[in-house]
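Read the single chain below, which is given as structure tokens and is the form predicted on its own.
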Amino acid sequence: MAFINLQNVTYKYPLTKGPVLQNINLQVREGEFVSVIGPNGAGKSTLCYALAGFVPHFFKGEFSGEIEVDGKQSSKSTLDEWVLNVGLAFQNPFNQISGAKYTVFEELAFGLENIGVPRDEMKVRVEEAMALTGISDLADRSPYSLSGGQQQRVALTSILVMRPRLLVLDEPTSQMDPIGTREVFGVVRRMAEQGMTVVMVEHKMEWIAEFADRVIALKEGQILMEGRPNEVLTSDLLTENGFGVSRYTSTAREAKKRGLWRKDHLPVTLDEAVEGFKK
């Protein structure tokens, strides 16, 4: 039985034309860590969105199909329910932001609180979560003075703090460097290999191939292909439709042509193509 189930999901935002999800259908097993790409405009964060219940519990407009996680129905759901078991990390850190908290701690004790966890337990809670995303150091700051990256770290911690069943991430790493995506994507790694189901918008490609079990391609609203990282990512039915590609993957290509790529399948990740010119 899947731990995600998505039957025939289609949504439209109230005062636009057309549907941005198109009768979406997509099961996840529990445990996965799957990663959704597309171009702009697909539908990536109204995925999202579905996922985490808002909608169409927060965001109205026209909804049809059913979403089932864990063997629980969104649509027989309310959304202070749904939340326990799902976290969503927004695109942009600053929205995740409760503003009433004046430390990085208290920003992350914030959840807690409002479930009634008792104070010991809130305590050590924040900290192994604060550990596990490397931002124990920043626990006195404000989370108003930190840097892009350093918010995205804390938006990610505040959901990890909760303990969700189903984590939800758009674009976890935008506003980060090399060395902070890295780390970020294997904290979601090991948090997947523990049991939790991960689903993360991202764009960058190389991190996918590493880290994640299965990719979906998104494009206007509907899934375009879906399968294991290597074999999404160097598809030419995504150059076809306008998806961003790795440069490694684009330079093999192109290498290809020349005859000078002569291995069976295009390299995703530096390792691959180093590994690959080689020969």
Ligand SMILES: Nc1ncnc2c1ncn2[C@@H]1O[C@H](COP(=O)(O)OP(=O)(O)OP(=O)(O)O)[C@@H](O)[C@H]1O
Second form
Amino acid sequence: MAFINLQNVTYKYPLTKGPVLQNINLQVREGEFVSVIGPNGAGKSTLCYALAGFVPHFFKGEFSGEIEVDGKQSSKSTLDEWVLNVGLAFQNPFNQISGAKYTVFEELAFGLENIGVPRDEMKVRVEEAMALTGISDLADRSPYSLSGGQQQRVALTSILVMRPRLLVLDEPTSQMDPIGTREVFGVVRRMAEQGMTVVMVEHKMEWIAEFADRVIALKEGQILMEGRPNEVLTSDLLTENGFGVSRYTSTAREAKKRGLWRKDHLPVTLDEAVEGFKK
Amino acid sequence: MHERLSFHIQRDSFLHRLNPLTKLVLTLALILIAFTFPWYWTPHILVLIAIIPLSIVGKVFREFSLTALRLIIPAAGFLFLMQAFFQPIGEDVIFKFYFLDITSESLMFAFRNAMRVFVMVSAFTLFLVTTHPSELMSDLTRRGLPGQFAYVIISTLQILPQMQAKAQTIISAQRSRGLDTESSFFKRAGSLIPLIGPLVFGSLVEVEERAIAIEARGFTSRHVKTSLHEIPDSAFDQFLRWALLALIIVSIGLNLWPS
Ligand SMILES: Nc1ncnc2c1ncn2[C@@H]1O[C@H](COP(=O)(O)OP(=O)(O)OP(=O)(O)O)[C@@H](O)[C@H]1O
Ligand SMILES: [Mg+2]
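Please give the other form, namely the form predicted together with this ligand, since only the form predicted on its own has been shown so far.
Then the entire complex follows, led off by the chain already shown.
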């Protein structure tokens, strides 16, 4: 049995003309790290909301199909039960600050207070989570005084500390520098190895290729392609459909046309490119 | 940007260790007694025997005096002048200024009201400075205040400076595209209309996202909530609350007593 199971999921916001998600079928096994890519407006964020229960429990509109996580059906659950299993961090970190807390430490404890975790355990969990994402030194700062990248780390940590079975991340590194991005991918990879299932929307192809188990390419609310990162991220189908690709892929593709790239497969990361050009 | 958005100053003092509700009752008691106790010199005496000693006990005397000098005394002073000049009571004119008379009655009246306002603002200041906002909210929710209600209060307290900062950003952005914010008042007022859109609609989208964010962190969970900070509530706290309540009742009672 798949851990996540989406059957014919179709959804239209109250104000959009057509469906934003169309007939999505998707199975993900437990502990798998899946990355979702797609152009602006493809429905990536909406898919995240659907996995996290906000579609259809929070956003009204027309929903059909079935979303199942860990054997439970979203349509038969309430949102407050659903979020205990599925954690969501979304694009804008600023709006994820609760606004009710004065320090990062308190901010991270907010979710644990809500679900009634005892005080001593709460402190231990917050400290562990901060160490995991490397923000221990921010504990006493006001969440509002942080940089965008730091706020994104806090947003991610505030979900990790809740220990969800499924982690849904919508562009969690959009305001981070390359080092921060790499660290976040590393943390997420480690969580997946410990059995947490991860669905992460990202644009940074090189990191996806290095860390994710599978890539799903979404376009106009439909799954255009899915498969192992190297297959999907180097496929011609992506370029034909206006997806961005890694600069190493496009360089090697150009080189291939001129006979300078002799391998069968195109590279996504720098290492693969170097390796290929050496030959 | 503001690093600290609350007035709270962390110190280890008797006042800081009181239960937040006790401090709230103490604040209300000071204000109500200043306004209702039927003796002229009540607010003046309260400043001497309560406000100043409390600021010392709370180890915030320096910060408190600064706030008092910069903010509370000027405000109370302004009120004093307004009432001293414009209160048409009494016969005993002691000072004339064009058509304005100052009588000893209006002077006394204005003095007492200014002192009452001084007590009120000072009591609130001391309360905010010595009480951690999250602790106040946790304590009140624990006592049955709905969580949503507490959230609205505390997040509004935090978000006001944010809104202000954002309005500033939007003004700069629009000024750089030619928005006039420096000529005459009416022209400026008119040209500020474009500000309203981004601020209001931006805020609506933000409200929606923030609702999702706190919901994702179990805000509407039906579990009994816990609290990160341990909130003190000693037998002394309880005694103090009842004693203060009794004082409030006596003061209001004496005020209403037909004399
Ligand atoms: N709250 C909403 N109400 C109405 N329509 C919405 C809402 N959110 C998104 N949409 C619309 O749904 C479509 C898909 O949006 P979505 O945010 O899921 O795209 P995305 O793939 O996340 O894009 P991006 O890369 O810009 O984040 C867009 O046409 C968008 O305008
Ligand atoms: Mg999006």
